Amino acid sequence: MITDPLLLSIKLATVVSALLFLIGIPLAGWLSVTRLRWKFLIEAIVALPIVLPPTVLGYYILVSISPNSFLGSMYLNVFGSALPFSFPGLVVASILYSLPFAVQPFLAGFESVDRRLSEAAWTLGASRLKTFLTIVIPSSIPGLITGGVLSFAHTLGEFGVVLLVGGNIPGSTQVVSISIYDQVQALEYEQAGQTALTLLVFSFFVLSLVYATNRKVWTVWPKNS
């Protein structure tokens, strides 16, 4: 089994999960309290990667971070390198692709907190930020764990988006899912089977951990009433 793509995938998933905590917690916190009528539009945008084909999402990400785009040209001027077909480009694409797998569990956790606790803190003089940090977040730990683990696992196994945005550069953008594809194309079925089995076992462990931690985990499947 090739270890370099697996290590690169773990590195990518770790970086993306950490950044999704920084992005997803404020976003989910805002969505849990806002009463704006167009809130549903933001929720739809966040959830879009769930239903959008990875190739379509990857194409638009590739176009938006190309050197000819505003974001891509700005990155090129600051860092001297292009975002497409690079590890930072994979990070940007993976954040967008895994965003709903972090935000929606975070949001479910925040909305499960009894609002009366927050209202009691407000009457005692606590600011909304302090209430969120000291009451809402500690009460939403299962949802935060769920979002973090799901986004890590989802990033670890992604294929279409990372192939379009990062290409297949060994040691730079060749993640484990692309490595499996290459092994199958080269008729190296034994190596592909070993790598695939590793991801299968890991994915099963991740989902078991999620469901054991939080019985109210967000899923794409509707629950029977």
The other form holds:
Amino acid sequence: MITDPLLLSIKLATVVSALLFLIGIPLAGWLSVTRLRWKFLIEAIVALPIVLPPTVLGYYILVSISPNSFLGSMYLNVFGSALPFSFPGLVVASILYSLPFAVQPFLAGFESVDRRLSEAAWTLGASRLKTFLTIVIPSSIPGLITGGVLSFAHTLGEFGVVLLVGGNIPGSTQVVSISIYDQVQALEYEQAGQTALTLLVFSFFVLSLVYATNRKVWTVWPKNS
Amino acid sequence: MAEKLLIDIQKDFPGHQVSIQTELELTPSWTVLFGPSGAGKTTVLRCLAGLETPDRGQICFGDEVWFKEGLNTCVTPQQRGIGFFFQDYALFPHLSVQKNIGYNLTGISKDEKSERIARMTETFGLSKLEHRNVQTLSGGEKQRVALARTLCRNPRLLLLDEPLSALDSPSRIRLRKELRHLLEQFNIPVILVTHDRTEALSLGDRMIVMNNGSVLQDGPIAEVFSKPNQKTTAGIVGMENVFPGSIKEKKDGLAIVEINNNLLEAADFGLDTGSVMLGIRAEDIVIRLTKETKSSARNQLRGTIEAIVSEESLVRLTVNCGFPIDALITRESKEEMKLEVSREVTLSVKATAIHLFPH
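Instead of the form predicted alone shown above, give the structure for the form predicted in complex with the partner chain, please.
Then the entire complex follows, led off by the chain already shown.
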């Protein structure tokens, strides 16, 4: 059992960014090639967590995963436990919350790959999937690293969504940002200061790494056609 | 009878349209799509490769229908079995020379695959570079890797989009000579897109001239150059007198060229003896009434005037010297010499005004 909020945060961020690779790469890959007219709606949905107050997002997630809801009751039937106020619930919420921070850099990476490389692969007989896996992905490594690091850092720093969906259960849902809030509430300023400084240094380190390796981090939905 | 490639397509763009209607025999010969940039040449090539879908018409390769209007199918690039050479090569930057050439070479055994790659690297002079990353190569080397990659799969049709334009000038001249020879052994039809007259003359057998999205003229290359069907074509091809000939011998920096049993002296630009295309601009030809005994012009031909056509301030004469040659002179010269049809004249051409293109 992990009781240290910092370790719990790191565990959450690791699980979330790993899952975001699995979800974000196909999603960004699809967005980079689709000519669907309603593509912009999906882009908008993916980007929503950037502008939405975390409490609003958290509220909707909480409602939709509660055992009274369709999704929540299905989870309860399959796994025998409820999602809200549990670690798996936090993972689900964090994936949604950090989705744009993975998908946007992935997409920026995929779209910056010269289209002619894909076309060359097609004329050489490679299927679209094979071309994506063997040409597009290897040429977008910086974008993939950026997306991974950003979603990790963003999950580490979340507060509002976690508080609403996960609550404040030590060892299960009490992540580092909430423990700081707790310490301040309890007037334990010295402890809060130490935790806050750790998080600050860590986040700064991660972002420096990202900017050092990739200049185009915050490009929002780039188009280079 | 050889199978045919039927191209009859239209593609719309905002403000203009590209349309072409032609038929090519699928024999090992070179067809040049020629015209200024923006003429629609590359669009045609991309439609043939399946990278773009035409809006109307059809493309048939032998008895395979690649595209047909109304039929909701367009054969994908993967299924067409063609080779497409991109203007800037489109080499896969994360792969070595060997891996680029052997990319997606599936359906054959590992030994066969490495044997085929080895054969390609040897043919294209890349044997020592096999394991190099393609980003470290020179322009000429990249071009050869791209050619090897395209040909490694034994395509049924080779589409070349400006294959020499990304090279520096010395390599371009060298590769222009080599390219035709290099591709001969693959025995496939080639369609080449270019805006370079020299490239077209060196490489083409047949030429399709395009401008503003439509075909102006389509025919054997010498014929298109010597008999442009309209003024725009003449302007685009820019050289009226083009004849097939051959270099007989070379001496004192001059090449002796035979054309229709006439021997002409041309400045030697380091070509080997053998067949050439010979080009003379109409304005480089001097007309005299009598034969000069002493002249700096190395070549003199007697002939009769077949036609006289006024072109703005100039007059175009077509003179038959056993083969027709066009000459451009001023209106005043024509009046002074009292030139008229069926009159006999002498044409003088300097050796340096005869352009030779290896063929």
